[in-house]
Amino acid sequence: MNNSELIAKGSIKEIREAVINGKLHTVELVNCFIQRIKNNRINSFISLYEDNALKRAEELDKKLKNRGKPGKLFGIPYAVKDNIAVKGYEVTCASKMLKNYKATYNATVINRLNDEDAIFLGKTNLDEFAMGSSTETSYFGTTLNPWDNSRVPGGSSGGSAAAIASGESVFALGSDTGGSIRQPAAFCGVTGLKATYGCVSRFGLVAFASSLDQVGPIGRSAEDLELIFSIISGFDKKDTTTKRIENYKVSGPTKRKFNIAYTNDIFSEEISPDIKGNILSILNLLKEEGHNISEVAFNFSKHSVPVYQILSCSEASSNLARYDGIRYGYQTKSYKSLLELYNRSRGEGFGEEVKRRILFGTYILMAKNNALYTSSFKVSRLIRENLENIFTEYDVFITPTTFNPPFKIGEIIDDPIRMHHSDAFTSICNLSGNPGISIPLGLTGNNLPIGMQIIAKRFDENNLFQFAKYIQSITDYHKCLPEEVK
């Protein structure tokens, strides 16, 4: 593989290696980097960070030459959603209410990358306020999908996934509060993981929902997400959900049979025949492998979605409060009374959609004796419960990812029911706290990524990427790169 081909398919374990054994010069890389994403023109970048980025890796070639010891992700570009703080560098969540403001401080899980000698080259675009399925409601525009620049690269997270799928960057962190890692993954054709609630320190991240919200990675691969999972993953005093447990530790390659179950919603005419399809050949291959497969009954993809949006409204009204034009953010240029400030404030400030969330919010939690909240809530324990009796006879469990591929710019923008659709299946996770992963599942007639997403029970993160892992080994979907990337 020469540096070119490395650049744009290499795993992170190769691109590692070849930095170190001087194949190939940190620099270079980053520059290549840089010049891929000045030269693409689908948006998927807010803010470009050149000069730092080679900066640091100048002090990483000087490292490597003074013979120090290089951390698991040496000279490893990556980039990061603009909702997930980075000490001296703007915060923008997309939105205009927070345009220009710098963080003050590092998220945990910009930190553990750095400490591991990674890159960052800069800030990735979403969703205003990671609210959205399509990465349309940005202050900063709509970042495109480089399989079809005409289609959404899914959303909140659509900036990161569209970076990695157009080789802008080796991989990139997200947020995920009802899919926003895994849709996007799949609209792109990448691989995105959201880990078991309490995995990831949420320290730094700029909160949506924050009985949802995780941080994660979007990569190349399973194998380059367990890598990174195991780098930013761990206890944090400074984020009271986070839990105290073994540090993860990557997994070798495996050859065991798997206890396999799969949605029934699979055969609902909702589903695009595409992803029906590949699911069920990828199915049909796994029971030729001698994996055991069954199909079982889950009934509540048609609720996940009302309930995921009543508990994350009723956060956000809570969680945004804060921007009121007087703590920080954008704050009207005229006004004459204290209401009136807060008023045009929040209104000059936010966008369409995170207005019509917060209002929602402030609906279902004004609304008598909370009833919509706390039924929701009980629904949400009752998809747990369901998942935990899943995996009681099975080691993971197989759906689509989202119902169809991606769609284009502006066809349900102003259909919020059918915007939401989008996340009846990754929004499982979130109301759970279970673990999922998106890889990609190949490409419909027409040429666009689908993927599946594979749920494992909590805290067995280590079965899911065996899993995604061992399906990325019998097949090569996860390979497949847009026109211009190859």
Given for the second form:
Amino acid sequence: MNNSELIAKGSIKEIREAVINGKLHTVELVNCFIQRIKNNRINSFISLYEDNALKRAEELDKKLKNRGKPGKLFGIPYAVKDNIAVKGYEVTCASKMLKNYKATYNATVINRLNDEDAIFLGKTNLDEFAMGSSTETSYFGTTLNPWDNSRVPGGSSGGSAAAIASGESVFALGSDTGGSIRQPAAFCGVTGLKATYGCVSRFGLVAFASSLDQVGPIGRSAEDLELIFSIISGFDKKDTTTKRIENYKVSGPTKRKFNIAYTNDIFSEEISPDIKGNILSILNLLKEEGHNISEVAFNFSKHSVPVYQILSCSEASSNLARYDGIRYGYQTKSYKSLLELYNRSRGEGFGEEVKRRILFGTYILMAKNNALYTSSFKVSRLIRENLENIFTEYDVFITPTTFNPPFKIGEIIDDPIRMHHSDAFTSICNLSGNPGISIPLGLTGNNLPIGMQIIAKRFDENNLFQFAKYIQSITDYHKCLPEEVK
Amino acid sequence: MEINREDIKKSANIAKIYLTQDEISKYMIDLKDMTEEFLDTLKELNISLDTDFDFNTTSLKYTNLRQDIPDNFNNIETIYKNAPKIKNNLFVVPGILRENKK
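I have the form predicted alone already, so could you send the form predicted together with the partner chain?
Shown next: the complete complex, the earlier chain at its head.
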């Protein structure tokens, strides 16, 4: 593999080795990604910190010359969704409310990546406050899907997924509250992970719905994501919901036979024929390889969206109360009283979708609607129990990541219920806490990416990665790139 | 479930969000559609739509709370820089007693 192929298609391990062996200089590597970002017109980045990245690359080159021990991510450039704090840099959440706001500390995940010698490039676009499935609610404009610029990249981590698909970074961080890593990963033909709730610290992630939010990586393969997960996961005293689990060890190749369940939902008329066809093809291939495959009736994919919306909006209405226009963030110019300052700052600073979700959450939390909130908790528990039952017999559970391939920009932005429907399969994992990974599964007849979701038992990322890596060892779907990146 | 303009105004008032008349009309339709759709879907499961739920059985009970110990923060200047208005190291807010003084 020559250097340009390595940069476009190489794994983290391959790129790191090339840098350490002197085949590729860190500065050259970083410059290449900076040029890709600058030349691209898909609006995947909100901010690019060129000088900082090059300075860091020079420091790492010096470290290598001085025979310092290279970290596990030595010289690897990465991008960060713009709702994760990187000290001294803007964290806008793609909102007018936080335009120009600078983080005063690093998120724990950022410290852990930097400790392994990764290089921060810049911040990627998202739906405002991570509320959306297309990046169309971003204050900084929609990101374009690298496979078809007339279509959305998914969301809310659409900028991160598009950046990986278009070769602008080796990996990127996103956040996933109802599918915000896995849905854009599927729409952009890349791999995205939401780990078990409690595995990855949320310290430094701007809160949307704290009981559902998880930070996670988007990258070129399950192998790369497993390495990132091994670095960013683990207990953090600054996030009391992280668990004291053993340090994750990267798994080796396996020849074991998996017990695989797949949802009967794939026969639903709502699933696009291309997605159904590709999932059935991979299941046939797995059967031929000697794995045990079974269809399972999972009865909650229809119910996960209402439950997710009710619980996440309720939490958001509380979490976003902190934006008062006084201590930080947007402040209205037109006010006569303190109350008017609050009301107008929030009315003018938040976009349409964020206001809709805060209002819905506030409405749900009113005493008269309490039954809707508690009923959602009941269904959430049923979903968790149903998945636990599946994992008493099976290693992994397969669903489509989405019903359809990426939709056109503007196609459903005015229809919140259809937009929410995008989260049906992915939000299951957020409600139950289980880990889920979306892996690419080829293209539709129109050359649009398809994604498949693999779910595993809680805290069983090892099994999840073993299976995802196995599929990527017998197929080449994850190596498909948009024409302009090839 | 009936949602009217007063419900939206009340939610906006609690959430401290100023809405125009057009926004109130739009959100009234959106929230009505969402609530009806969600309620219909949840009813299919035949679970009791009541407030009887033991939250202690959820994952909330597994959260390990840390001790509330004050700590020094040595980066106060950056906090000031993010504030819209600062005077004498204090956040500036409109007076709330002015009318009473008159």
